[in-house]
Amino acid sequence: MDITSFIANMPKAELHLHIEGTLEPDMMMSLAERNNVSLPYSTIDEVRAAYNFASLQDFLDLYYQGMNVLQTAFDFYDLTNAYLTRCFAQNVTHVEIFFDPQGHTSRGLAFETALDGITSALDEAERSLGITSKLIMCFLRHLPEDAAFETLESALPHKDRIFGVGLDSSEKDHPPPKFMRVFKAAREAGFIAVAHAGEEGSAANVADAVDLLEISRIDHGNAVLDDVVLTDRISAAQIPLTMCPLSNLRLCVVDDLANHPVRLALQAGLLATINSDDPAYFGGYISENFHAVQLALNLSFEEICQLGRNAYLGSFMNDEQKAAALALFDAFAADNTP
């Protein structure tokens, strides 16, 4: 089997994806006919031209905008089920996704509209198509921590159903101790944490990631590398870095798939994974970014299998779900590399 098949092939799972970064554009016209909301596009063409970002806050913008179409429980579950469909055509097993409660709040929408619709989408993929899920609710860093304790007020019932707390939106100007106090409730009402770190900020925002908010991932990371003492740190405690190369070329993190980190990341020891965070907008699902990675960088196949172990690896799966993805995996790497 060549690198190309054994990646389309190989089980997978997905750390870094936000449920809102999959609306595609013939999705979002769609939506916004059935739900009669204005867009400032006539056709799907136009849609996909606008999708053209010169940094993160051009992004952004469009991101949350294009968030308008989703009004009702029932968009939030055929957005999550078309992610889901794909997902399975491109073998990917599990997936711990995260969802931006205050995007929709903010527009007047329940807590438990997105929640139910997201949540039920999820569900129904274990039953049907055996693909395991977390859910992560992420707190907006452009706004106040009092909207993000308002947030976890919400979430408190729904615990069942929301494992973590994450950190998005833009990095700049908004650093993690800005969210020190609502990471520690979270944490001490049982949330695991997560946080973006490292994308347009620097190493020192990772470090304080790590220290101030004790979080148990770090999404991105690209910048620890800028840092040897923080490498050895991370890498000696195998924190998972959930990298996205698409994401990082279209925004301008890179300005080549031939300088993105993640192999100096593996070289490190670091316990780096390959996800596509917004893929919609971004030009690629998981697969797409194992693909472009592979080329740019001339991965090996023993790269290859490290990045999708190490996804499994960095997973919060189980114990015993773990293993059992990982022996999976395993399986399959034996049968089908030289």
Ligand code: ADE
Given for the second form:
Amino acid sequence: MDITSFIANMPKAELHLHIEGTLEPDMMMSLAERNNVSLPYSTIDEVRAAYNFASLQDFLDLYYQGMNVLQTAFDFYDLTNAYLTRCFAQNVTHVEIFFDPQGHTSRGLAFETALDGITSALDEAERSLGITSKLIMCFLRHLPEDAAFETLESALPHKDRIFGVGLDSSEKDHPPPKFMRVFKAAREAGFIAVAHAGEEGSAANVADAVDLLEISRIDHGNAVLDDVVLTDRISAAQIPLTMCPLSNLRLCVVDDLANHPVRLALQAGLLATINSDDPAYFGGYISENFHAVQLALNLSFEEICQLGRNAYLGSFMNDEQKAAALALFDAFAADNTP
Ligand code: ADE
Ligand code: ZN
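Let's see the other form, the form predicted together with this ligand, since the form predicted alone is already up.
Complete assembly follows, chain above in first position.
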């Protein structure tokens, strides 16, 4: 099997995916019509033409605007269901996905509207497609910590359906110390913690997210490689990094995929993984991310296998589930590598 078919067919886990970032232009237009929401675009081509980002903030402005079309639990169900259908087609067997409750409660939706729609699609996908999942709610870091506390309060009755808390939105000007108290409260309530760090921000942000927010996984983490001491520390602790190549390219975090740090991350012993972040905005789901970075860096079968295994190792599956998933992955690799 050639490496392109290998990537397409290998079992995969996705650990960094914002469900609101899977809102494809055609679904945006049809939900706008269904819910009578006006959009500043009249055609799908106009939507796509607007997706030309110079920075994370440029993207976030359109991402929050796009969310306005999501109004009912049924909309969130349709959105999640469409993503999981694509997962099945790409042989993604496990997903750990983010949602941004504050992006919806700030528009007057109940916390449960998004939660109910997303989790009903996740439950159904486990039953009908065999795709397992965890749900992580992110705090929007451009909002005050008090607002994150309110969101945490809303989540407490739903701990059975929300596995962890994350931190996303504008990294510049909103470093980890701002959220120390709410992360501590969330961890004490039993949520695992992750955070976006070192995407547009520095290695110091990653160190603070690890030390002050006590996160179990780093989202992006590109900047880790800028600091040798931190790299050794994160590598020794095997704290996973959820890297997103096409996102980094489209948000100008890297100027060229040939300069993406994922190979350096593997060489440094970091538990790096490949993910799609906001695939509807960045031009590709998980397989396209693998294909693009493999091509740009000429990654070998061995490196692709390592990235594929790392996703299961870095997941929040229990040990038994991890062992079973890794056994399936290894059997696939043994049968299909040269
Ligand atoms: N929200 C959705 N995608 C994001 C990203 N890549 N960085 C920060 N916040 C986000
Ligand atoms: Zn992200």
